[in-house]
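The chain below stands alone and is given in structure tokens; this is the form predicted alone.
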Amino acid sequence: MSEIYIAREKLPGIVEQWMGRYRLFGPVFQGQYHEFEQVKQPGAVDLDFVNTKLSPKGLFHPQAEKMFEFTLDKQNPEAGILKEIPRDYSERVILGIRPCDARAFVLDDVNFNTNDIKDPWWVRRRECSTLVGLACNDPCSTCFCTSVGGGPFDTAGLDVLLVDVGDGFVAQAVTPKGEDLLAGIQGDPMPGEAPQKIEDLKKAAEASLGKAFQVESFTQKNMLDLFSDPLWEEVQFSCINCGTCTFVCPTCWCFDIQDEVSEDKGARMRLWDACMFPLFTYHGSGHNPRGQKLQRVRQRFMHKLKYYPDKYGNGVACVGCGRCVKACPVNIDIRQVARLMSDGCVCPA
């Protein structure tokens, strides 16, 4: 694994260099929050942030995306024929991804890129992207990546990991794609204290997080026992089914497909959807297998923490980014839910 040192004042120049060769996306301050946007000016990239409000999932699986367009004009010989919307698959660099968000892409691949089913748009966006991560020196109080198999300096899913060591960044190539990206950069002399500084920062960050729960304590439990546990009565009590938790989650991948028509022109759209919405499982017959709030709340947490690990065997479908903890308007905390799944409900059944 090769690595180079980039002095802090040199970073805007390197960003500009990448902008000349790739489409560049990075964390940009938007009003009150940082969001991943295509960078228009090198100085717009802001790496002094905790995390973005939404994950960079939307760069690969957009919240609303036109899939096809069509015409209903019966005078047109192509009436009713779906035509795929052109997309830009030129090479791009996504700068400043936190390790939790990069790890989420690895988990999401089991839905979009398998031996049996491949989402062509997800696959091609993954192929054309180089992910440059930013280690978390100071995780926030809602983060818990170390509890779900990750870490603030984790490299899973990344091509390059940047570590802020004060006066500059150490860039560590993780994959051949990352090696190619760093090969075109003229680095600065590596400070002698940098390796020890990185190790100290990593240990301090991991120690600040600790372990919020033990995954094995509930993933090894019987599925039906967890499904019927009275803990779900307590968890669902305050939920208002707003779906905010699913929209900010980097490992939620559910979507709906709808046709939108204006006069004789139409578009087939793919839109994020959420298991927390009452209509998500509504059948054409009128039957809804998850018509009650408790059923929907249970589905969300059981999928993340039980169904996914049982099916795929690669850990829980949560990366510990803490976005859902921050965003929930009624203060439902997935860490507490995980502890309840481990220990059982402490309230009367």
Second form
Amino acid sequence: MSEIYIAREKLPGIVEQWMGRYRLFGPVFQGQYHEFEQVKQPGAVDLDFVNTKLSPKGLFHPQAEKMFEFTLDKQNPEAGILKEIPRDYSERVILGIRPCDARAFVLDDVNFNTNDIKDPWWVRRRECSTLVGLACNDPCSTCFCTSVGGGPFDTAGLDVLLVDVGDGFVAQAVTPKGEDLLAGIQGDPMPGEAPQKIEDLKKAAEASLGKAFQVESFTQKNMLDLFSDPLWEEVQFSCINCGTCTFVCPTCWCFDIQDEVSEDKGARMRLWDACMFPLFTYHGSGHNPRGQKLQRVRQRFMHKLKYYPDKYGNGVACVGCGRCVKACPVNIDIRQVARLMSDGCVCPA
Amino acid sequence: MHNPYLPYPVRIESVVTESEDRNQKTFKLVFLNPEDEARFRYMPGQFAELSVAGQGEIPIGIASSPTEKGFIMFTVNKVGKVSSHLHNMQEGDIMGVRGPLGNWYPWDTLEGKNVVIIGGGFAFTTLRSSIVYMLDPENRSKYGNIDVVYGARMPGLLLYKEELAAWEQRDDINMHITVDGTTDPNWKYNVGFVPTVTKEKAPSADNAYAIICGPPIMIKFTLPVLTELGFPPDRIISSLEMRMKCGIGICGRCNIGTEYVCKDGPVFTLEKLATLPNEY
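Having seen the form predicted alone, could you now give me the structure of the form predicted in complex with its partner chain?
So here's everything in the complex, that chain up top.
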């Protein structure tokens, strides 16, 4: 796979070039934090960031999206029949995505894109996207990607990996799609020390992360034993079921489907939803299989750390981005939950 | 790419009020497009999402049998927003159906076996589908004895009364209809709860499978009876209900342990259920 060097001052020019050919999405500073959005000005992309506050899952699975439209006008022969809506699936580049977030899409793929059933919107958006990742030279204290099978320089899910080596970026193609993207741009001469620099940065980043827990120490336990373990009493105690963890999580994909109507026009909507909310499982009859907070808190962690790995044999459904750790108003820390699931508390090295 | 979220448009062909409390109505639906009907190939035990534009969707077991051509049928209990709206819809109205969804009773495994069907209340819908399917002349010889225990609180709450009466007349199916209680002096059938009647009639477990659908309380007290009769957990089959949205194993709502009830179920053996968290 090819590798090119882009001097720092040349990057805006390349961004501009891509904007001419593709829809370009990247991290944009919003005044207080960075978020992924479609870039209108080449200078708006800001790669000097730790990570976005929200995960980029909304690029493939928007928080609210119209699934279908319909009319209820009785004069219209199509009244009550749901219709597909045209969507923009033109090629796009997502620049500056972190390796943890790109890996999340790979974990989410097994849910949205199966052999027999495919979510058409997820699949088409994945197909039309080229992911240009940005390696993490300085992971933050809430990051734990290396504990869940990823890494600060991991390329899973990426088409190109950018490494910031100081005066510029080394761009490494990971897939043929990434190869095509790099083929279109003019690189600068690669500094001789770049390969060694990348090695050193990668080692230092990985060393700074350590191991927060051992995944196998709970994934290998019996599901029902973990389910009935008293640890959930402790974990749920402070939880206020606000759902923030699910909102910021790149591997929380659960959604609701609801109809919205204004006069005689309507739309079927798909909206993010979460296992933290009692209505999520509330039957029409009044019965609720997860009516208690403990059950809902347990569902979230068990789904990520036990049910998903058992179902798909694909590792845990957590990429270690640490967003839930940062955003939780009552300081519930998934790393601590994982350690409790591993047999009491095993403190990290 | 086929969009699994897009309902097939259907027309309501008929609406029948099934129960005297008027809480259950049966809707016969006809596909507007013949190619949609051809695509909707189902087996007894599966369900579909009934879609009403502007109201939403509800997951409902398919009450018709694939041997009945030209329509599909659903018996809907009036509970929430969509089902209440649907109850007021009329013959000729247009709505949608998405499916068929989920797995089905294990018809391949059941070939050459005796089948015991136990149902309670309005959970008799996919069991009706199963009975009609097995009694079809093409299929009847594939199965051994068929025993049916079906109970409701009172006679007026039994679904499909005419068909029940017709099945009572046949000699290739043993019907055990029961009600919890009745003041009707002409009531010809059993009086008693489903578990008690099952125990009395004691269908043999030899070479037999039991399919049981009904309210949780009925299932709870019938399972020990089946165990006593000699049915092992891998030959007791049930169908779960969960709140659902997508119906295709994507939206996450009906997750129990490693299973999505909508896609991996709703039909599970008791043996399988014993390995899952009992959050249903």
